[in-house]
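Just the one chain here, the form predicted on its own, laid out as structure tokens.
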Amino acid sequence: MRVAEVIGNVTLSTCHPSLVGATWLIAVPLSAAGLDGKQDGRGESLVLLDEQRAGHGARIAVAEGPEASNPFRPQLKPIDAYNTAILDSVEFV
């Protein structure tokens, strides 16, 4: 699981039938430097399924790969990344 920042959204004209009505976001994964506000701590953007209604600029927790589709079992959805949570704050100790 990674922490990412929402930078936009995606509008689809057609999609897989199991994803009708889904919300899609564009997010940038953040390393520790990115969480500290440094530009070099931002990764390559990715598109993810969002059911939490995260807004632009929100920090979110992202599950990727096979784990991204686990919340939908036994139904299978063709997704690679999923917003699992909206993060109120992130602290380093």
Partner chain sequence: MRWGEVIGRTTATVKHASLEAQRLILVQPLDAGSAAEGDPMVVIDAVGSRHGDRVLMTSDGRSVRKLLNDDTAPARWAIIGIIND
Given for the second form:
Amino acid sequence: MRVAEVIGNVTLSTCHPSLVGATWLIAVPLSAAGLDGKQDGRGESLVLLDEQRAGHGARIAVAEGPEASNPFRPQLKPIDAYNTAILDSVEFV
Amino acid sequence: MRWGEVIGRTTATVKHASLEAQRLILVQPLDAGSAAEGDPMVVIDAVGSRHGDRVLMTSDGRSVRKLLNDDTAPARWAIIGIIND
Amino acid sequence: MFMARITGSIVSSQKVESMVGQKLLIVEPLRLNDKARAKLNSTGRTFIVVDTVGAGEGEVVLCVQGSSARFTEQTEKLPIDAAIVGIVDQVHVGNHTVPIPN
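Let's see the other form, the form predicted together with the partner chain, since the form predicted on its own is already up.
So here's everything in the complex, that chain up top.
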């Protein structure tokens, strides 16, 4: 998982039947500089599925890869990014 | 497997149920020459690592799900050892 | 997951059995421009993807990559690593709506 900052959301007009009703966020992954609060240190944005209702600006832990669809087992869902946790704090030195 | 340095920790009230009561540690992955490589990662900690520790991490999702005793855990990386100085 | 614009399609007559009947499209991933994040620009990269939703050229779509692309009944047994799983309707960043490029 990486830490990412929520910057927006996406809505779909059509989607795969297994994804009906899903909420999609746009987030930017944070590098060490980004975690440190610097404006650069934000990577290329990605789209992820959200079930935790993260708001704009929230820092979240994003699972990337096949594990992103684990929460839906045994159902199959074509997802490669999932909001695992809304982070209350990131202690970082 | 990769190695990295523990640089912090995170707390989360709202999270996937499989991570309840889990420590979510912030690790900076390192390359062979101990330089930072890639973005810091949030990983599950099975060994009680501390800030500054050099740790060994696995990306074997199956063993991580076993560690959490939950097949639905959306996690792949876990700390499985602390590297001796 | 990433947003991308469909720029073309691929026709292949000679292919592995499992891919017969699968629609292959060429997509260019989009990224929000750096500072204002008010526009979606092409990254100039391309991916070849299998379509699961009936998308067409010019549309902006949501794509999944890696082994997750096989996590549908249609694609479960296919030798693929990227698929279209949605057609993008609206993109919001901060408090503004980002225009969908056409």
